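Single chain ahead, written as structure tokens, the form predicted on its own.
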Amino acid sequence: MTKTLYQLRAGETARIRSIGTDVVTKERLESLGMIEGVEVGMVRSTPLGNPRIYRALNTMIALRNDVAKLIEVEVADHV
């Protein structure tokens, strides 16, 4: 099932399927970890919900809502 980062749940984890943000956030997201294929998991939320915490290649990485909402993700299904 597809999805943007900014559904993923606290807990949950999925593989980044394609990241639309201008050039130079998606270069400086995929020096951090976020790159296409990568697991990433959703931490946390922080008190006011913007930023949220997000975990890829055992990087901790505050997202804002808007850009996590630009990241595509593949969640697996459970049978």
Contents of the next structure:
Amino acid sequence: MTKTLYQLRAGETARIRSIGTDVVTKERLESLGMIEGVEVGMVRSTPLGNPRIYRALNTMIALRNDVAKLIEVEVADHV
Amino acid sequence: MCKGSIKVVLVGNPNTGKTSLLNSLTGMRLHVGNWPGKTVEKKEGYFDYKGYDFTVVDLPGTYSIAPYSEEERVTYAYLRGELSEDECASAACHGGGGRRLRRIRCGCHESGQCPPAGMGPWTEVIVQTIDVNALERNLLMTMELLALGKRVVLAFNFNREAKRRGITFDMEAIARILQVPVVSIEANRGENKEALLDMIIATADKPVHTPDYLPRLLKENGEIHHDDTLQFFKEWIRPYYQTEKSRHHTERIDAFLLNRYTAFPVFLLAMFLMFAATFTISTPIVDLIDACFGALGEAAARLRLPDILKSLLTEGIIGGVGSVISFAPLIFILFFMIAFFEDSGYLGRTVVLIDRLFQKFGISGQSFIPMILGFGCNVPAIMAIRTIKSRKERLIGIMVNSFMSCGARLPVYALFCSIFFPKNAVWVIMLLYLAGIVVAFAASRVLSMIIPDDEQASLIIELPPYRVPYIGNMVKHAWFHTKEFIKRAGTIILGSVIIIWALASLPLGVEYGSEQSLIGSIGKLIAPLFGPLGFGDWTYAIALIFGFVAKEVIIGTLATIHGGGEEVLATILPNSISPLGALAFLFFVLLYVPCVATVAVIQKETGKWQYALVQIGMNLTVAWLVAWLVYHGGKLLGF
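For comparison with the form predicted on its own, kindly provide the form predicted in complex with its partner chain.
Okay, now the whole complex, with that chain kicking things off.
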């Protein structure tokens, strides 16, 4: 099932399908490990709800929700 | 005999132990300067090992050699050999033939054993520090370095932490597959430093090796294909790198520190403890040093010297410089605390904690780190603003940073509070810091309405794992700034003090430091400006003028004019200022013109002296208005 990264709940994981941001942001995301095909997890939100904290390639990355909404992820379907 | 010269260039992702490695390689012999033409800090160290002459250059930590922020541009330019001629004496660009090196250390160049510098005896080896806990992410940059055709040695760091986290890997196999030499180190403890140096020498002696898999990972423009690279790792590295799925202690700590209910109280408590501890721990030491200078002054007064020399020695040098130097422990502890916040990983959390709030004021949460660093010194803090991508946010960050109360202002607060508010000193100091933050916010809001919008840059930051800060690094950081503080006391402050002493002694025959002296007439000229603020005595006007040199000179000036340290001032100052006037004075000191060094860095970072002038005007206006409000508000309230 396809969602945006923003729609993941805390503790959920998914695989990045596409990054729909501008090129500069995309490159920045990639060098931090947010690359298409990589498994990402939503770690937790922050007290004010924005940004939120995600995990990719065993590091924690904080993203604002407007960027997370532009990242499409594939959630493994439950059997 | 000198076998050759090696230039080690340290690169690596942020939080991979690069600074620790640099410290362990170079010990305390570290030279910190600026990159030529740029104000980003440049650290260099020199040492000899097994007959080789080593230079270590520390590049700013980055995730990629492609620049994202201004700071990362330095790394990019350096690795591309595009940094100005200052660097060209090294092997980074051989074109600088014959240019003299600024520093020749082992003397072997002069003895003719090595070819002269610039003729190519320097071999450059890039050492990338790698956090093995995030191996794949770190290796992305390794590929970029290899693509540049550099000699690369990988220093695998945080092996112990990886073991605790259940990560196991076969380092030799990974090195074989990558075709890159790998050494495992523990940078904090300085472990395996020799093995790393041996590997660097071995690599320097061999020609550059380009791994055969590399071309497959490159795009046409020479950049790295991120997804192909990851695929390569998956196929070839993964079999030798196993992770156990376990909840890291970082997540447990975050569950508390980033919790909806506890996050902000903990944050405020942490800030309070930082300043309270700084002040409380240092006070007895400061008093002790001050007493020593007091005794020294009395001893000097008994010397059989001509009166004029005696006055210079006791009133000027011992009183003025001593009163400043006695605050060195305060500076040390303050910077130690800041280093603790930085190295533990908490500072990064404060950014995400506060980002949403900051956005309401037109700035990004990322601006918070330079603000906290501003509590130490505004100069490096303003340099750190380069890590922010948006130009508008950078400009705002630079313009409001001087409202963050720097370490040099703290001695002024400490002195006045111990005289006028001995019981509530910590609270008054906290109030001043908070006021600085509030003014910085308000100014950000106003500036964000004035400065036109530019490209929006989102907040994308890594939150490093929590780590117990290495005490050696914190001490070194704190000592570096304390040394600068003492050095300043011995140079520009000594200079200012002598000028002040001379002005206070002239014209000949006048009573020292009286209204009739030269300094008195200058002070009286300006003092009326401060009358409405409650500190109309000419001595404060003079102190503020000289405070432009460096904020701690304010104390030095008062001490020189009155001829003594804290003890003497405690009896004299209350005659010329009321406690409320003292409070207004402290607010003025908090907000008025940034020191010369800060103005210079503002000019350099913004590229325009107009900004520096606007800054001075803005700060003076704000300081005057706020001090007026404090004084008259306080009067209304019956203080």
